[in-house]
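Below you'll find only one chain, the form predicted on its own, shown as structure tokens.
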Amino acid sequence: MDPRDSRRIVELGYDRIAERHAEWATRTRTDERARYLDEVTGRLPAGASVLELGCGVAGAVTQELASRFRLTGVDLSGRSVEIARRSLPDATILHGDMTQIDLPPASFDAVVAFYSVIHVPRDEHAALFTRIATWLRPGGVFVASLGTDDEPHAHETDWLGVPMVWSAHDAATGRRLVEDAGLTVERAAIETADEDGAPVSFLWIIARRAE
């Protein structure tokens, strides 16, 4: 599939399922993202500056980042960046690619991608994370999730009622590739929750940009 009907996908499935994308968050993974919330905001001082790539509505993990933080979010929809400024006025919310965004160097403490790396083009995520490299001051944090399948474009018809994609590499592949782009790693652990009765498993990174 070419990665502009990819993200087209990617941008429409998320403008019509905004508020219920964000309704089954609220129950879908709930300790698994508590956990990697945690390891952002107990790595930061408060009033650090922090990128979200793929923001969404502003749930509960950008809103607490937002209340800690200076938050820049990002996402692809539209609609989402839509209610996200309705609800976070005090951040920045920008609507956007995070693969095409142009975001100063070394201007974020820590850069979080909760799920939303998965919606890139896997071809991609080599420049991505050197981009997001480059965004995090020396001594920044990366904390992300990753997919641990080898699956170039995955395809379903009706995810939360609209076609989705995804695209991952395999667990080893991602952390490689977020080495290569000159973060060090500090955890890589496998996650496996239940999402609507089946098992789907994310690879977290922790990583940091050297001092």
Ligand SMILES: C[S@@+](CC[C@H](N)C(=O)[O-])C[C@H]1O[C@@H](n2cnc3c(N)ncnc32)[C@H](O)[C@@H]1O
Second form
Amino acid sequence: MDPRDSRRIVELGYDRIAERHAEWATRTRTDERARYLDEVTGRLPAGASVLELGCGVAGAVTQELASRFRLTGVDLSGRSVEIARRSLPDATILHGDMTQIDLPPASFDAVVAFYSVIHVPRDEHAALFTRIATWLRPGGVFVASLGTDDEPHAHETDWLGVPMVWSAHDAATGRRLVEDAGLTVERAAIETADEDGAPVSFLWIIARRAE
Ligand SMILES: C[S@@+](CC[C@H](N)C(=O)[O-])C[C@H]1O[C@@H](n2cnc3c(N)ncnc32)[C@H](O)[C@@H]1O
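For comparison with the form predicted on its own, produce the structure of the form predicted together with the named molecule.
Following is the full complex, with the preceding chain placed first.
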């Protein structure tokens, strides 16, 4: 599939299910979100500068980040951005594609991407991780969930009511691409949880840019 079509499916899909996804997220993988949010917050001083890629409508993770840090959120879905901006008027919420958006180098203490890189075509992951490494300050931390299946193009016609696409490398390749971007992996763990009755796994990465 042309990456532009894939992007359009993701954008239109989240435009339509922004609220529905947010409600679903309040009862799906809440433990994982909370634990990895703690991994982020525990590594940062108050007032640090945080970039969240794929912030959606600003659910619990985004709210907590915005309450403690200077938050910049980015999302592809205009509808999600609209809702997030209303909910967090003091945060900077940008409407854009994480693989294209222009952000100043070495300007964030942390980059967070919970369940969002999974929608980016995997051929673009290496370049995306390099961009993320560039946006981090020396010593900055990257915390993200990636897919674990060697699957260039997974597609569902009815996911929460809309067509949706995902893309991933196997876990070893995902980790290697993060390292190839110049980030040191502190921890990489596959987390499996029940999602609507089926076990689904993600690779959680905690990585740092060298001091
Ligand atoms: C599964 S939701 C996760 C939302 C939130 N991070 C959470 O944990 O609930 C994925 C989000 O990533 C956004 N997204 C997908 N591809 C993106 C891209 N290329 N650039 C920016 N945002 C993207 C979607 O619009 C959606 O809001």
